[in-house]
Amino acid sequence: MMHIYAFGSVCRGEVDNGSDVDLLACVDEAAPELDHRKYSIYRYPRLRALWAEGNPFAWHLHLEARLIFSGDGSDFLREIGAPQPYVAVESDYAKFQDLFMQSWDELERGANSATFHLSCMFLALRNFATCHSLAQGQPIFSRRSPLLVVPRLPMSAEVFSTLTRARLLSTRGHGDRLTVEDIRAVLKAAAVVPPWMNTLRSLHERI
C-alpha cells in the first residue's frame, strides 16, 4: 500500500528559484525503491502517532498536502481527519530558542561551518514562528513565517534572505556562496531575535 502527497511551497503557490517539490510517501512496509533524498517516507502508524500528538508536521500536512497517488483509491490523510490540538508550544519555544542561541554563539566565536550555523539559525527562527502561529490558531508554514507573524521579526528582508540562502546552501547545495559581508550583517542584526522571541512567548502566556 502506498499514498503519495505533495506539500510545502508548491502547494502554497510560494515558488521561487530555491523551491523544490516536497513529497510525502505513506507506506505500510519498507520501500527501498523510494529515494529518501526525494521523499519524506513515513509508515502509516507513525503518521497516526503524529496526528495523535497534534504535532506541527501533522498540522502542516493536514492543511496543505495534496494527494497525487493512491494505491487503493482512498485519501489516507483526509480519512484520518484533523490532528489533535497542538499543545507542545512551550517546549518547542524553548527548543528552537536554544538552537538559535547556540548557533549564534558558534558563529560569533568564529567557528568553522558558518553556512551550517546560519542554516540552523534560519531553522530555529522559522520553526519558532510557525509553532507560535499554530498555537495562535493562525498557522503559517511559509519559510518566511518570522516576517509574517504578528509581531513580525524586526529584521530586514535582506538579512533574513541571507539566512534563507544559508539554509538552501546547507540542505540542497543551491545558491550563491555567502560572503564575509553577508555573515557580518547577520551577526549585527541577530541581537533583535531574543527580545522578539521573548515577546512571542509572553503573548502566548497571556492566552
Second form
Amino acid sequence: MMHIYAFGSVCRGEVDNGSDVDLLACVDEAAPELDHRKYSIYRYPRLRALWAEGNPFAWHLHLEARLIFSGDGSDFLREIGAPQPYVAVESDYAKFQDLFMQSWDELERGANSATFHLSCMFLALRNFATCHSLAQGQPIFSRRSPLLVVPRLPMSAEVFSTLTRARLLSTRGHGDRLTVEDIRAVLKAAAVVPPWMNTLRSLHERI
Amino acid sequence: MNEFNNRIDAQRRILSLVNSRPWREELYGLSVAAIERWIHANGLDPRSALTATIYASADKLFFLANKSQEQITEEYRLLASEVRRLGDSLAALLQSSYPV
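Now that we've seen the form predicted alone, could you pull up the form predicted in complex with the partner chain?
Below: every chain and molecule of the assembly, starting with the one above.
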C-alpha cells in the first residue's frame, strides 16, 4: 500500500529557481525502493500519531498536500480528516527563539560556516512565524511567513532574501555565494528579531 | 535542550570541523546537493574517505539537512553516538590530509 502526495512551495505556487518539489510517501512497511532524499517517507501509524498530537506538520499536510498517486484509489490524508488542535506553540516558540539566538551568536563572533548560521536563522524565523500563525488559526506555510504574519518581521525584504538564499545554499546547494556585505547587513538587522518574537509570544498569551 | 536543537548542534559541529580548513568555498550544509557543490567547488575526490565520512554524517542527519518541511516535527531520533563517532573520524581525516 502506498500513497504519494505533493506539498510545499509547488502547491502554493511559490515557484522560483530555488524551488523543489516536496513529496510525501505514505507506506505501510519499509520501502527501500524510495529515495529518502526525494521523499519524506512516513508509515501510516506515524502519520496518525502526528494527527493525534496536532503537530504543525500534520496541519501543513492537511491544508496543503495534493494526492498524486494512490495504490488503492483512496485518499488517505483526506480520509483521516483534520488533525487535533495545535497546542505545543509555547515550546515551539522557545525552540525556534533559542535556535535564532544561538545562530546569531555564532555569526556575530565570526565563527566559520556563516552561510549555515544564516540558514538556521531563516529556519528559526520561518518556523516561529508559521507556528504562530497556526496557533492564531490563520496558518501561513510560505517561506515568507515572517513577512506575512501580523505584525510582520520589521526586516527589509532584501535582508530577508539573504537569509532565504542562505537556506537554499544550505539545503539545495543552489545560488550565488553570500558576500561579506550580505552577512554584515544581516548582522545589522538582526536586533529587530528578539523584540518581534517577544511581541508575537505576548499576543499569543493574551488569547 | 530539546531534540530539535540538539540535531542542529550536531550538524553545526560537523560543519565547523570541515570549515576549519581554508576551502575555496565552505561547506554550506549537509544536504547531498550542498555536499556535491562543495566537492565540485573545491576539486575534491568524491570517493575519498573524507567525502565518504561527510556523506555518512549527512545520511544520519538527512532529515534535518534536506527536508525543511519536517523541521517542526520530532520525527526522528538523533543517533547521537554515531554522529559523534563520525565527527571524530572526520577530525582525524582532516588532521591527516589537511593539517592546520
